[in-house]
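Presented below, as structure tokens, is a lone chain in the form predicted on its own.
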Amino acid sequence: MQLRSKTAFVTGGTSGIGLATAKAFVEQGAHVVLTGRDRQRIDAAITIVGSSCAGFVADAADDQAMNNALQQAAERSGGIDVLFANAGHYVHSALGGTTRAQLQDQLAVVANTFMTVQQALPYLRDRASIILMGSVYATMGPPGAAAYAASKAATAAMVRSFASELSPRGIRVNLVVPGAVDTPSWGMEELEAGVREERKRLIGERAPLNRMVSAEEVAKAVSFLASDASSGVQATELVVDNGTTGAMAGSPRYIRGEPT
């Protein structure tokens, strides 16, 4: 078990990739502390993850609440070994139709991620692992996603600077970069089952492997970056997108000559 006896802190851990990662961490032997904005959802997540998990209500934008959660997580075991700064959201931002408030709301994710890492520093053990959440949108240039893409590009830039600053402590900082992940964030849960599956199929056809990525697949990548198995991996982006960005010409849509 690669994370045996380690303490992992996961922001935005009540659903999707965050929840799948918390579960994977526990399966690898870690004690997990997760955060979310709703007590009921946190309790539901703990039920799924198991008894080696605790949860705190802490919005990533609330510095005091996040610091309290980090402090309590560290007190349980003497320090934090893994920080997965996963909390975030998507704001549609078509050029010509985006308000300043919407833009600031999206870019606040960058500030929240920065502050989460900064607040965690006193509680992180030397040789800890920090994983930030990226996205293929940072480089793909999809229409209507400029603010989100900018926020993820900024996060990738932070990884490199953080790694430079924290290397003297042996702390590693890396980025996981998911493609289209089958999570509730797509807003398809309320669709009729047949419509939902067809939409997932169409999204999946953008990738050479002809399917959406599962949250569990991303969680495995995060678990690798969190563990000592990646001890020599620093300031790196680990892409989990079924080949979308690396070999788009192999996707079913491209092969048929359809827009990707």
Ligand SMILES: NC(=O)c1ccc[n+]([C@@H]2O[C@H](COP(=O)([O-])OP(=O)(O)OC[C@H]3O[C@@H](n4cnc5c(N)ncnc54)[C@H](OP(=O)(O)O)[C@@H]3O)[C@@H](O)[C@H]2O)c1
Second form
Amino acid sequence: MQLRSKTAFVTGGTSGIGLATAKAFVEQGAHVVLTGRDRQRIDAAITIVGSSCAGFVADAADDQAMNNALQQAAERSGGIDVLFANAGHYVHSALGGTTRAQLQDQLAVVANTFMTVQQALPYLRDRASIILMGSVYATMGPPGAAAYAASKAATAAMVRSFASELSPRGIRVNLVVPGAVDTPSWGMEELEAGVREERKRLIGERAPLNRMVSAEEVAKAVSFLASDASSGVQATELVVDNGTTGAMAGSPRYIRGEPT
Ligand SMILES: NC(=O)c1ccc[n+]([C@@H]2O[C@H](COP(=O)([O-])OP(=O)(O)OC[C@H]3O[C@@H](n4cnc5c(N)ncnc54)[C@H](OP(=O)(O)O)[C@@H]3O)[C@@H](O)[C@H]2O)c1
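Instead of the form predicted on its own shown above, give the structure for the form predicted in complex with the ligand, please.
The next block holds the full complex; its first chain is the one shown before.
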């Protein structure tokens, strides 16, 4: 029980990686407060995560709602031990077909992450752990994803500055960097089952381990960063990508000479 008696705050906990992490945190003994933008989705998530979980409607762009959720999380236990700033989304941004509004929508995720951390500061205990959400796209140069890649690279940069600023309080700040994770964000839920599985297989072939990462695998990495097991880990990045960035030449697609 690595997180016994700790209070963890997870933004975007209704789906995918956030939901899997909320569940993993509770299994490790934590009390979890999660956020999302829709009450029904939050209630459904609480049902999945279990009784040691509460949820608040708080758009990450809404400072007042976020502050309210953070305050209530801290009031319950006297302080927040773990902050996982996970909420985010992908906006396609091919050169020649992207509006300023789409760019701003994507880059707002960075502002939301910054404000989440800043607003959490009065409620975080000394020696708390903050985990921000990155992506391998920050370094892979994926076509059509410059805005998303920029937002994740900016988040990686924020981790390092935040860690410098918060080290005097013993607060650790790290980044989890997933590869292609099998979550609803890929928009495949509506596809016929056979088509969906074939798409997942093709996406998975970009990784040497020849499969997509599961949300639960990312949750395990986040749980490590959240726990005292990582007490000496500060201002770093934990990549969970089945080898996509570290050993690209080992991926089935690369070996066959196909575009990755
Ligand atoms: N899936 C991947 O391959 C992958 C890879 C690398 C990084 N990531 C990152 O991982 C994070 C989670 O993605 P996911 O794949 O788990 O997606 P997901 O299944 O679509 O879940 C996204 C979660 O974020 C919440 N959310 C989105 N915008 C929000 C906002 N403005 N305020 C509050 N909550 C918000 C959603 O809640 P509601 O919709 O209920 O409000 C939902 O709980 C994102 O930052 C994403 O960029 C994903």
